[in-house]
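One chain comes next, on its own, written as C-alpha cells: the form predicted on its own.
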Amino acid sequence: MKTDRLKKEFTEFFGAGREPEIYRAPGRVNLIGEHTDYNDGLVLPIAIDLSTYGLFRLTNEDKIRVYSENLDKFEEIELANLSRRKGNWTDYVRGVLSSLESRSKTISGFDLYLSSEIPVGSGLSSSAALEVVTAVGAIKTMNLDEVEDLDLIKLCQKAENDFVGANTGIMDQYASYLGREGAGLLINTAEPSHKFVDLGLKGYELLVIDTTVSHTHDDNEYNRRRRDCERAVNAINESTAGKTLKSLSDIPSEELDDILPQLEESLANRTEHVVRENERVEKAAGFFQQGRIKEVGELFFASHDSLRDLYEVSSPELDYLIEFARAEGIPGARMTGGGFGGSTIHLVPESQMDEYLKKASRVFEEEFEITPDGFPVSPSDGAKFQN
C-alpha cells in the first residue's frame, strides 16, 4: 500500500517519533476551456487519479523541513524567512506557508515528505496539487482556523501568481481542491463558481498522451497571451464607446463580427478563440450530460483547431497526436494545459483503448523519436486527508 511504504520512508529520512498525517491533492485534466480561464470565461476540468502527497509532521524548531522524493532534493526553510523566494521548486511551498502565515500569524515548524505521481511538465498541474496538498496539511497540522473552499483555493492560486511568478487562473487549484469522482467541474471563472457534470462516459476512456515535451507556466510565451488579451480589452473599450469590458468572456458572440475588425490581426485572433471557447464548454457540458460523445468529440477537435492557429499555443508534438487522432477515426481529441508542449486528452472507446495507446506511441517515436507517455485517467475526488 502506498501510504504504507511513504510513511516508511518518510521516518527513515526524518526519524523515528509520531506518525506523520499524510494528505493527497491530485492533478488535473481539463476536458475544454483553454485559456479561458484567466479571461473570466468558463472552464471544463476533472480532478484526475494522479496526486501529489504530504506527509506532515510537527517539530519543535522554528524551521521547516522539506524533502522531495521524486527530485530527491531536501530544504530547510526558516519561520523567520518564510517570504523569501528561493527560484526553485520550495516556492511552491513558501508561497503558500507565506499567505497563511499573513492570515494566521503563526507558523509552526514541521517535517514535511512530498511524493509525487503526476508527470512534471506534463500539463496536468503539478504545482497546483503540491500548492493544494501544502495548504490542506499545513492547516491541518498546525491546527489552524478553518479556510473556506474559495479562500484556500485563492490563496493557493496567489501562491503560484505573486510568489513563483506564473500567471496562471484559477482552474488548476479549483479542480484539485474541488474534484468529484466521476464529475467535471463546469466553472465559471469570473465569479467564480461552479456545478458538477456527469460526463456520461460509459463505453468511452479518458486517455492522455504526455508528449514529455517539457513546459513551464513562467515561459514568456504564456504570460505574453495574457497581456495580448488585457491589452485586447483595452484597445475595445478605447475604439467603442460606452464598452466597459472587464474581459474578453464579456463580450457576446455576436458581435464578434462588429469587434475583431478594430483590432490587429493577434489580439484579435486571441478574442476570437476566448469567446468561441466559451461557447464550446457550455455546449460540451451539455453534450457530456446528456451521452452525446461524438458531439463532445467534435468540440475538442474544434478546441484544438482554435488554439493552434488562433491563440498559437500548441507544438508539432501536440497536433501530430490530434492529426492521428483524426485518422483514426476516434470521437475527439485536443492538447490540454496550458500548451507549448505538454500533454493531450483523447476520447476513445474501451475496446480500443490498448491498441489505438500502443499505435500512437509507436507512430510518434518513430516521427519524434521520443517516447510518449500514455495512461488513462478518471475523475477523481479532490484533496483530502489520507491516512
Contents of the next structure:
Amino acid sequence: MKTDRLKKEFTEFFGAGREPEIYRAPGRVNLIGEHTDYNDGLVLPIAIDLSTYGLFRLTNEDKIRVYSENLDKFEEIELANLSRRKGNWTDYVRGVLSSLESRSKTISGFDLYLSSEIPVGSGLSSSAALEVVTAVGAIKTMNLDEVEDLDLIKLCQKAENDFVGANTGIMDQYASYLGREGAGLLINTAEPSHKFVDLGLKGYELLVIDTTVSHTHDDNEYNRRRRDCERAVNAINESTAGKTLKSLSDIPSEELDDILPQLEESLANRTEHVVRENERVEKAAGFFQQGRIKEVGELFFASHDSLRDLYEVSSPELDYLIEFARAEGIPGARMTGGGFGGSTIHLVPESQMDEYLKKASRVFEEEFEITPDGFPVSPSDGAKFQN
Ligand code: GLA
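Can I have the other form now, the form predicted in complex with ligand GLA, not the form predicted on its own?
Below is the whole assembly, all chains and molecules, this chain first.
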C-alpha cells in the first residue's frame, strides 16, 4: 500500500523511531465558476482523487525538518524564524505554521515528509493541498486547539496570499478541506458558505486533460484581473448615483445592459463575465442535480468562451482542447482553474472515454509537440473527511 511505502521512505530519510502520522489533502477541479471567488461570487469545485500526503513525527528539536519527495529537496525551518519568507516551496509550510503559531503559540519541532500525486502547475491546486495537509497534520500531531472549518480554510488561504504573494480566492483551500465523495461543493464566496450538490453523473465521467503548459499563481496577470474587477466596481459606483456595490457579484444581470456601456471595454468585459458566470454556476448546479448533463455541458462551453473572450485568461492550448471537445460532440468542456495554461475538464460518456482521451492526446501532440496528461477524476472527500 501507498501509505506503507511512504512510512518506509520516511524512516529511511529521518531515521527509525516512533511511527509517523499520515495525513492527506486532495487537489481540486473547478467544475464551473471561474474567477468569481474573489468577486464574492459562486463556484462549484470538487475535491479529486489525487492528494498530497504529509507524514509527521514530533521531535525534541527547535526546528521543523521538511523533505519534499517530488522536488527531492530538504530544508530546516527554525522555530524562531517561522514567519520568515524564504521565496521557495517551504513558504506554503511556513505560512500555515506561522498562522497557527499566532493562534496557539505552541509550535514544536517535527519532521515532515511530503509526497504529492497532484501535478504542479496543472491548475489542480497542488499548493492548496500542501497548505491544507500542513494545517491538518500540524494541528493533529501537535494536539493544538481545534480550529473551526472556515478558520482553517482562511488560514491556508492567508498563507498563499501573504506568504506566497498570490492574491487568490478561497475556493481551492475550501474544496481541498471540505470536498465530499460524489458531490460538488457549491460555495457562495460572499458569506462564505456552501451546499453539497449531487452530481448525477450517470453514464458520464469527468476527464481532466492537463496541457502541461505551466502557469504560476503569482503571475501578474492573475492579480491584474483582480484589480480590473476592483476598478470596475469603483467606476460603477462613481458613475451611478446611489450605487454602493461591494463587488461585481452584486450586479443583477438585468442591469448589465445599462451598466456595461459606461465602462471602458476591458472592464465591461470582466464585469459581464463575472455576472454571467455566477448565473451559469447556479444553473449548472441545478442541472447536475437533475442529471441533465447535456445542459451542464452547454454551460461549460459558454463558460470557456467567456473566459477566452471576455476575461482573457485562456491559452491556445486550452482553446484547442475545447474546440476538439466540440468537434467530437461531447456535452461540454472548459478550462479549469486560474488559466494561462493548466488543465481542461471534459464531460465524457463512459463508453467513449478511452477512445476520446487517446484521440485528444494524439491530435494535441501533433499540434503542439507536447504530450498532454489526461486522466479521469472523481469527486472525493476533502482532508476533513479522511484518515
Ligand atoms: C486560482 C485561484 C482560485 C480562483 C481560480 C479562478 O485557482 O487559486 O482562488 O480564483 O484561480 O477561478
